[in-house]
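Only one chain is shown below, in structure tokens, and it's the form predicted on its own.
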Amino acid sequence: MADQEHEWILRLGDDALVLAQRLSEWCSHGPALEEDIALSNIALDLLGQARALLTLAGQREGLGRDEDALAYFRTDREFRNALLVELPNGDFGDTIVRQMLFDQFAVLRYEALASQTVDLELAAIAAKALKEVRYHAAHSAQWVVRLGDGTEESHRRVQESLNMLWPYTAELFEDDAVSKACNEAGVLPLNASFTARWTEQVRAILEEATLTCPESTALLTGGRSGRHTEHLSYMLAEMQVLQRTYPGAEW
């Protein structure tokens, strides 16, 4: 049970840095300055969550790894985020599109571990992501609906950035080995427990942004155990390349 526990928290883990490292993208790119720096701090944010899960995962992993170990030296076959953060930022309809999808799932995630989860350095970590989020998926629900029901060019884009980015949201509600032998030891409920709320909660936001619900069944996936788009290596070769040329620098 260690190792599998150890494995799902990785999956936590690589959500946050992953999808940290893709919004910090935009710095200095946002489409508004307001907008830059709200994109900044919810990386930030994001950030923040990766370390505290990364450490912890390290911790039971038992290995000596520590967070920047975990982050800056194992390969794309290692990492353990599901494929929707990994994907490329493209213009900003394809990021809140990517990001109002994974929002409001990391919302129900992090409610879970929060109050029901048995592991109580994870429901520590949990409280804590969990008002962070809330403020994200706000964000983000906001602006797919200012997109959806704006102009018609955004209206436009923005449902070819859901009907593009929809088949990779079937990947967040799997359960495997792993996530079931953590339900079964009180950590977390199955991720097939939560699609009947997220569904109902996207389909609101996208009625509300005047947006179709794409009908696709195509089921994308890999991602949790270590099957990456190729859009990953390219990002990881920018993230850790410092640390990989100068390994143990300190500042």
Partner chain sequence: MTQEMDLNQRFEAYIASDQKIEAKDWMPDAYRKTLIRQISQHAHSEIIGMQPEGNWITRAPSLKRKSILLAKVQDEAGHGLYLYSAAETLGISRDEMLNALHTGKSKYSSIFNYPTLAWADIGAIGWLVDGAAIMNQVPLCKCSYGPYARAMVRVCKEESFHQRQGFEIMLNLSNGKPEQKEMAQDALNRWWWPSLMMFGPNDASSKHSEQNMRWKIKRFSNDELRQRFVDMTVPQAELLGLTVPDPDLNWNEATGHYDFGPINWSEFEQVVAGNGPCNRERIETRVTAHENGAWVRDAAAAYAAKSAERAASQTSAA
Second form
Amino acid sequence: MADQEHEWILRLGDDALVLAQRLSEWCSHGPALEEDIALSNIALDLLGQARALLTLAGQREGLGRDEDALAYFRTDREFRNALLVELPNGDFGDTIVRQMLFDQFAVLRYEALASQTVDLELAAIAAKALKEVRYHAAHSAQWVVRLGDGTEESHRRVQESLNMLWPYTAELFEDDAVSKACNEAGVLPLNASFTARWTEQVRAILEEATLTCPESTALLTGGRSGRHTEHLSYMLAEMQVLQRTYPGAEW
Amino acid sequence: MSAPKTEWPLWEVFIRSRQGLSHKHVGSLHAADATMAISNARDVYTRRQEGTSIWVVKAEDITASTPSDKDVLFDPANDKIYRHPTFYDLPDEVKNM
Amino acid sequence: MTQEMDLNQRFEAYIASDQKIEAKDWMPDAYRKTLIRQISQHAHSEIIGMQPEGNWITRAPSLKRKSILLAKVQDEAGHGLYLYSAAETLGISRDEMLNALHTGKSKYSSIFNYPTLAWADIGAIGWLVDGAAIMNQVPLCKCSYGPYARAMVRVCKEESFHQRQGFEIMLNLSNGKPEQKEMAQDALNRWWWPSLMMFGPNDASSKHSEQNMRWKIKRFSNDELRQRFVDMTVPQAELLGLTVPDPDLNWNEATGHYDFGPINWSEFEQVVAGNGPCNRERIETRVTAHENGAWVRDAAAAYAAKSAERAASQTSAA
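Moving from the form predicted on its own to the form predicted together with the partner chain:
Everything in the complex follows now, all chains and molecules, and the chain you saw is the first one.
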């Protein structure tokens, strides 16, 4: 169980870290100064979550790896994030739709984690993160509505973003031996159990945004077992460059 | 194809820094609508826990007194010194007043 | 005309007695123009200044450093925003100011036209560039124009961690592996002189100084502030065990200040004229971000208009 749980926490931590890294790429490229600041705030929240989660994962693993060892000295095959969060930022529409799809899931997952009493350390991290992701969820949902119900151009663009990203969402709800073990331990319900509420909430947002929910049943998956898109390796090459060039250095 | 581009309106931001204090003007920002103005105010002006409540008001909706009326508006209060407690001469023996 | 002279006299007397000017008060045109020029340039510097540091957010060498750097660069966006807002009180829109920046009509601090080649540059920028900026900015908290002074109070308060985090990076590098110390020295070598240039031309050749001092938009001369910066920074470099790249640098017992070598003003002029290493990239990046964001800003405006219409028709129907 301990092994499985360390693996599980890693998934949470990597989702947060990889998405934070992507969002931080927006800094100084935002569509308006105010939104630039907002995206950085979200990235900072996620980075904070990632640090707490990776630290905990390292402790549970018991091999003496801290947050930086896990962030900087794993290969792409060892990362456990969902594919959705590693996809390139694209335009602001792509970024904000990705964010909305993920935020809606993150809220449900953290709600469950915050209310369980089996792993109190994890519950404490989740309780703090929950406040943050609820804000993120409101922010991204509002933007999806603005863009969907904005101009013809924005509607078209954001519908395309949605169609492109939709096939990556099913992965969030997949279960495997790790998530089943976690469920049996009483830490977190199966991912599949979030599907109905997530779908309902996402559909409500899309409806308000006058967007069409894609019918696609394509399933792009593999992140949880370390089979990623082509993009992750590039991201890590950039992120890890200093640590890899000067191993053992203090910064 | 689209109408001439105009920038998002300007909003004035007021923050209550602590329960028990009034909202105080802290600055302004641009936002397309009120919801966005509140979010932006939160992100721009409360990054260091400066607030417990936010007001945003469209700058164009504020009516202000005119500076050139300053004398007319405020000088007449100058000679109403009887409105201030120090105007009154009381014997030192009177306490608690 | 006499009325104008009268107003002008009152204005000058008002400033001489250390009173603040507020947005809607009468002010001479030249005062307004000077402020718009200075505040918008200041805002542009914050915004363009995000780029050289923003460069390293994705490559920061630890998650802690990444958080700090992202928060710092985000603060700069905030500072730009406060300053644009202060300038807007003078009757210019943010769009007009951005347009002036994008078309090269309005300048920004030349320091940001230098590249950040190594992680140590992030340390050097925090330590030297923010250090120099703080020297320049602290007196502005008392400047005669109220909205600018208030924005600067906020900026200075937030900025206090920026310099410290830069120095801490330099300290870690200086105490680190030989390659790290080398990296720190190299960064100091490249950033030292441009930092001294940040205080602007020598007093003798500074165009706007005298009038601005009288208007209390500026409170200390360029050379005065530059000297203060050198006096403050040299001992810090010694503490780091790094060498300031100036063979003429010497403590002068008689003056109680450091003497330092001549500044290469032709380099300064080159960079101001647009021929620095990164001028083109900085503006291009800025313009691209602005243009890529146009459809987003339009969409939000269109949605706001639609929502307002819907709300209005609902009330009239009810």
